[in-house]
Every structure is written in C-alpha cells, then in structure tokens.
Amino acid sequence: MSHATVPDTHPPAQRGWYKRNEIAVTPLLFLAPAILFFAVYVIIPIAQSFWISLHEWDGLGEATWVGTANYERLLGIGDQNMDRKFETSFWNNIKWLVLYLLAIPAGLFIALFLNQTVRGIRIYKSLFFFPFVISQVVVGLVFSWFYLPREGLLNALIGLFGFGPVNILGDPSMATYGIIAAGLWPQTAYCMILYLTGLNAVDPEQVEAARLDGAKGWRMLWYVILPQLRPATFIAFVVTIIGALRSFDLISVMTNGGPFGSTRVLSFYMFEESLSEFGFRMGYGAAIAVILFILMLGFIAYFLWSMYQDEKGGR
C-alpha cells in the first residue's frame, strides 16, 4: 500500500542580514582595524598638518589664525622674499631626488649579479644585504669616520694617488654629496632585494623562447628581463623617491644641516622650525611639512598614473 507525499507547507526560514551579505562584509571586518588605524595615524594626523600650517602656534598656548601667511613668506609671495633657508632646503632636496635615483640602477645590476649559481654566491648577497639591516644612524656614524679629514680611510685611499686630503663634510659645496653618497649604500641595498625578488618570479619559458630568437645581453635584459620586473621597479621607484625627500637621519648625525646650513633639506628644515631650541614655530614647520607632503603625492601619483596607463596598454 502506497502512501502519498505530504507536501511541505512551512515558508523557508529567514536568513539574516549577515547571512544574506556575509560575502561583500566579511572582508570589509577584516579591514576594518587596519582602516582604522590608518585614519587615526595617518589621515588625521595630515589633515591636522593642514590646519596648524594655517595658524601661529607655539605648540603650548592659544593658535592665532593667518591664513596663508606661512606659505607666502615660505615662497616669497607679495613683497616678501623667499625664505632663504628653505630655498637651500629645496635644492637640496631636488640633488636628493636625483642621485638617490641611481641606487635602483645599480641594484638591478648587483641582483643580476647576485642571481648566478656561482661559488660562494650565499657569502657575496650576506655582503650585500647587509647594509639594509644596520640603522641609518650606524649609517650615517660610519661614513662620518670614513670622511675623517685626516684619520679617515678615504683620504687614506686618495693619499695613495699623491691628493691632498680632502674634509668632505666641510666643505659646504661638497657635503650634501657626501651625505647621499652615504644614503646611497643602504638603499642600493634595499633596490637589490626587491629585484633578487623579482628575478625569482621571472618565466624561464620567456627567456628560454628569446634565447632561441637570438636574444642576448642587452636585449634580453631590456625587451624580456625588464617588462617582467615592472613591480619590483615601481615599488623602488616609490620607496626610492619618498627616502630622498625625507631624508632626515643621516643629514642630522653628519652634519646636522652645516656647514653654515648647506646641507639642510625640507623634512630637517622643517624640525628645526617646530622643535629644535631655535625653533617652536608649528605653523611654519606645518607649512614645510605640507609642501614637502605635497611633492610626495605629484611623484607617487604620477608613477601611479604610469602604471596604470602601461596595465591599461597591456589590455
């Protein structure tokens, strides 16, 4: 005897908001700390610059509104002059932004180097790695005893050659180059790692097909090698830029923005007018800090927008 099938009458169950969501808001609560943080660390904290830079303030009492007063005095606009410090500060600045460029070069070439399957290759990257690891004020210490004008092992090196000695760092015209060349060391190592990384990601099917259309040397470096490390120069390019223009450490243990200020920059201008004991002046200071935020923004966002447009091309 055959019985039939009750049909089941109850509607379904309500799922819930989340239930109905859970895949669009699950990541944002992941995110969510890490937004958090950022907002309370980093935007906030550069809409305040914003702001202070618009005002006179000590730090400690009551801020007095000037509106853009600190921006025209810092960049001569009306009748005033330019601040002349902060004009050093700048070119300097600009000298930064241009040397310390090379560092991304020469870390290609030493991470080409480094990827050989030679002998004693592990000894050779230890060596090389190693400046990366060491803080910028060891940095800075240990070139300021290579610089030595006397007891320093440069001048012993070109003493060899018949030179006379040469003070490095007192020399107003000489030691801002000083002082990259220092910052140099580190961060060729920083660009080295990020290109030994790369290499590793490289298509050996790629290389293996350009070596079989003839391809060699320059060629494979520059059509094969290079289009494949794109991220690893972006990301270099970006990390390399925003260190030139803060570059803080190694200016202050060095020199400390002498001789008779030529080797000042923005970011160390900038704590000279807020909290060094000349200084105290946070709206001034606030106004160099957002230039300085501002040339930071034009350099990444244009590297952004490349980026974008190659990505785009590439389509």
Contents of the next structure:
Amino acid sequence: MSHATVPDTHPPAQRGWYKRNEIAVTPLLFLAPAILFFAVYVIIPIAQSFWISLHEWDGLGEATWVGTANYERLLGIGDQNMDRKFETSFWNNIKWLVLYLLAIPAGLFIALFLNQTVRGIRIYKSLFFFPFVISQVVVGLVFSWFYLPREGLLNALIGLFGFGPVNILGDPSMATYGIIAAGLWPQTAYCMILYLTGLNAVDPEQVEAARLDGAKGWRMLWYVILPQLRPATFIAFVVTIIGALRSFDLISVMTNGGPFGSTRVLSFYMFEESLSEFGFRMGYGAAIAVILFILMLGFIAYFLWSMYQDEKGGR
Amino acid sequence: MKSRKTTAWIALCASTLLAGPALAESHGMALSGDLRIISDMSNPAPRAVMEGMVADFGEMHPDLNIELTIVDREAWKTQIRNALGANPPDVVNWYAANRMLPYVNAGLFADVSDLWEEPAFEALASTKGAMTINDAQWGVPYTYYQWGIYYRKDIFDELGLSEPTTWEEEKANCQAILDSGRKCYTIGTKFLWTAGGWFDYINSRTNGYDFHMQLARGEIPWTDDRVRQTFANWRELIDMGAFIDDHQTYSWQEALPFMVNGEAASYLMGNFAVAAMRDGGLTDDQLDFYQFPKIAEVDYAEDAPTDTFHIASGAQNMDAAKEFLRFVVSTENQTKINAGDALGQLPVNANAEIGDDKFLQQGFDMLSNNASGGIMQFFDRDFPAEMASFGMEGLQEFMVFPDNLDDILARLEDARQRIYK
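Rather than the form predicted on its own that you just supplied, could I have the structure of the form predicted together with the partner chain?
Everything in the complex follows now, all chains and molecules, and the chain you saw is the first one.
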C-alpha cells in the first residue's frame, strides 16, 4: 500500500491455462475419479466379457478364438439343440421375474397395515423388517430347514391337515417355487419399508379432502394414496426386478442348482460354468453373462427412460 | 492314463521292509532361504498334521524360513488358479489323476520325475500311475483312503446276515433289511458326488476296471449296452427301494443320522466317514466294513482317492521344495501323519506302518491284496471336469427317476461327443 509510488509498467501477467479454462475443466476434474473407477470396474469388464465370450478359455492357458460358437451352442443355432441347462435357467429366470413382483403388493399391504399409531408399533415394524436385515444365506438355511422332508416345520404343519409329506426342494417341479417363496420373505420386507417411508409423505390434506368427498376403502387407496406412492412403487419395482435377476445366494445355499439342475438360473449357471469346482469354461460362462446382461439392459434402459421422462415432466 | 496294476508292489515292498536297509533320507543337505507352502488341509485334524509337518521340517532345516498358508479346502479348489498364476508359492496341495491335468497342460506344475527315479520312491509305486501324465510325474501323494461299504454290524447280527461277497447275496441281504423296516443304504446326493461312488463301483464290478477307465477317457459311448447293463444292475437296488427317500435333499453328512439311528443299515463311503460315524455315537462293535461285492467275473477295482503335494513351476526355492516333498513321503513321516490320531488314512509309502485302526487295517489289506483290477481315483477325478459335472447330475437324476435313463444317457453321450475332441 505504502509502496505504490512506482507505476507498474508491465502488462498484466498472462493467466495460467487452468485459470483461463477453469469453468470448463473443474467439473471434469471432479468427475474424473468417478469416471475412472466406473470405467475400470464396470465399462472395461463388460467389454472384456464380450471379448472372452468369443473364445474358448480355461482361465489358465491361451484363449482360442471360436467366434460365435459359444452363442450358437447356447441358443442351439445350426444343427445342434439348444443347451438344455440354459433353457431351464432361462425359464427359471422368467419365473423369478414374474413371481418376485408379488413382493410389491405384499409389501404395500403390510405397510398399510403397519401405518397406524398403536402402542409398540415400532417393535412390530422392526419385526416385519427383520428378514431383510439378516443375510440371504441365513434366509436360505432357515427355509431349507423349514422345507426338510422329515423334520421340517412345513411338513409338520400340513400334516395337521392330513396332507402327506412333501419334499419341496427335492422335487424338480416345485423346488424353484420353494426358493422364490424364500426370496419373497426378505424382499417383501424391503418393499414394506419403501412404502412405509412413502406413506409418511402422503399429504394428509388430500386424504382429508377425499374423505369429505366420500372416498374410502379401495377407492381411497387406488385413486388417492397409490398415485402419491408412485415414486415408492417405482423404486420397489426396480429393486425387485434387479433382485430377481441377481438371485444366486438362495439357490446356492438351498439346492445348489439341483435336483438335477432344475433350479438353476442364468447367474448360477454362469457361475457354475466359469468359476465353480468343475467349471473354468470362461468363454461359455462369459457368453451366458452377456445374455444375462442384455436381458438386464432391457429393464435398465426402461428404468432410465422412465426416470428421464419424470425429470423432464418435473421441470 | 496308464493302467495301475501296481498294487502287488505294496505287498512286495511291505514284505521286504524289515530285511532291506533303511531307506536313505537325504537330510544332510543344508537348505536356506524361504519356502512358501499353501495347503488346503483346513479341517482340524489335517490342519494339525500340516502344521506338525512344517514344524518337523523346520527343525531339520533351521536356516530355512518356512511360510505356511492354510486355505479353506473347498475354496482352494477355485483359488489354486490365482495362486499358481502370479507370484506362485513353492509347494501346494492338490489331487491326483485328471484333476491335475489342467495345471500340467498349462505348465503350472513342475515336473518332478527326477524325484521318482530316486530309490526311496520305489516304495510309492502303488500311486505312481495316479501321479503320471505324459510319462512324467507331477507331484507326490501324501495320503489316500479306501472306499467301501460301512455297515451296522449290530443290525446285520440281529437279522442274521453276513458280509456279502456277490451281488445276489447283496440283494438278498438288502431284502432282509428292507423286510425289517429299514433301508439298506443311506446316501445324500445334494452335492452329487456321492452318486459317483455308486456308479464307479457298479460299473467297474459289471464291466471291469479297463472299461471304466475307457469310459472315463471318453472312448466308449454312454449309450453302449455295457453301460446300460451297469444302470440295469443299479436299478435293481433302486426298484427294491434300497436307498433312503429324499436323498437328493441331503448332503453326505445329513445322510449320516439315518445310519446312526439305525434307519439305514449301510453306507457306501470313503474312510473319512468313519470319524463322523464315531462322533455320532457308533462304537466299533456296531460298525464294520466290507468290500463292494462282486457282480460279474472281473477283477476287483477300488476307489482310493489320493491327495497330493505339487511344486509350482514358478517356485523360487526349488531345492527346498523338492526336499519337502521327499520329507512328506518319507517312511517316518508317512507313518506319523497317517496314524489313527492324525489323518487316520492310509500311508502312500509301502514301508510305513498302518495306523492301529480296524478300518485302516482292513482297507490296506483290501487295496494291497484284493484290488488287482486297479485303483480308481473317484468319478470326479477320473472323468474330465465338465464330463464329471454332467455325469453326476445324470446319476442323481437316475437315482430319483430311473425311468429317465434313456434321456439321461442321450444327454451324457451328447456331452461326451462335445467334450472329448
């Protein structure tokens, strides 16, 4: 301040490259770590999976290029039959997708039932939420004991009504349904929590207004409550679909894919082919993974599209 | 795979054991540096054995720094690939026969044929075949165990039955057991491999060892009439209702209570099941063992899976690794680690002493004197991995729905034509 006697004859110093481009560069800098990790852990492995699926490789030696032979064998293109294990796995996946969605209405009704103020409601809520907290492996174990052909609780129960013993997990026509039922237990709890939070956000004034207009029961639910729960329903739908396609741990624990492979789903078959004790056919496993990926991509694209529509509508 | 008609060796070596000079054990070499071992002997008893071996070996070579890592046995079946890939350890555990083929082909196991040429290794002749691929040896065995029918002696006595030696007697016994309101055999096929044991035995008793190994090598179609005969023999038992119900839901351990509670009279199993049966409360008076009976006029072949040590081809300390392998198969060590209070299995060294246990004694006697057909390593080690997984699934299905046989065999044949190229 006190030295401002000599006028500055130099032109203003050239600002650095970063300073000049700060506005454009900074967001990219902040995004860079995320982009890097997303690329390394998601994008590149997807590309590698595609690449491996075009080879025959035991994970140790050299990979041999086989073109689309893995896909041809999977889908039965040409003079071969469709891979039976793949066929079973695919239809089991469809069963999972459809039946797993039952978790959404079930979760909704439990949430509606619990959305009241009575003494100790928090305890009831946490009890209902409990299955989601425990690990899927434990759920699988509990249910496989429940289904045990001789000692199981299920057979004791149906025995009371005079029905003969059933071995759900040992019967190829019932085993998948038995596992899905086990999976629905925690998934319903998850949907219930989503709806409980959603119900907190329901506008009491709208409910009041509807009540004045004489709406109650089903009509109230359908026309007033449910539209306000739309975001919760959307999330419940997304997690349930993804959950159904990822189903793996329950199958591994409860039946290990059996009896005779009747409870396999695509993710389990992929694991068996590529990483299990008798597996290490990496190319074939990768081909299954790619098909599973394409299936999932259909759903994910739909979810992204509908989120995008929502965002546009919200503006 | 070479035929392994080498069991006569055991008898020969055993008889000359005391007369011959003590086998030279080259403990003299001074070893230094690091020796890294990864072991899959993770169950309590094997773990103690492994740690004991490392301690003993360390005492012999005080300058050697031994680093032992014990990995869960099941997890090791998939982890071995990564372990051998980058920065491999010096010594690893694995299994004999076809199970080591991928690692041999990929050049990950070191060729140890030079060890096998040493005189001390002549005592290991009975397992040499199982360690041989492409006329070279790729590791050393450290233990093996017999398979056979473990049965409730008290139930047999109660019904006045004796150990059967022919298929007719087996079936007659079974009928008597069934008539007494019990099942003949307990089995848990949830994890499939137990059914492989039944197939190994019925097939090798029906068609002989050589046929069985040809089938394993993919040289015989699954739709062959001789294979069908095997299944027809098996079906006789299934149709009698000889096996427990719902076995597809149980693991082999979960099938044990049937035997312990006396609801089933016998169990076709490996010798490792004895410990579990004793833990379940069966005394040696209640429990006994017999060799799988004769079906056709062929030589007895026996399942005797061998567990092994291998040197990684990328080993840093090859000298120490080879010395460790020599130590593992040495007579004293074999006697020690396979004793009844250690692994409780059969020593691979013919000069070693068999543990003081009636099942070990019987098993050793059976494998030495009554397995002239050959030694099988078990379904999932003799057949290539992919064929084994197809096969065992088919065997389980056959045991539950024997009527599906045609479909199963067609599927297996389809797989065979694709897998063995």
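Just so you know, these numbers come straight off a predicted model, no measurement behind them. Positions refer to the first chain, counted from 1. Superpose the two forms; the largest set of C-alphas matching within 1.5 Å is the rigid core.
Phe248: CA moves less than 2 Å between the two forms after rigid-core fitting.
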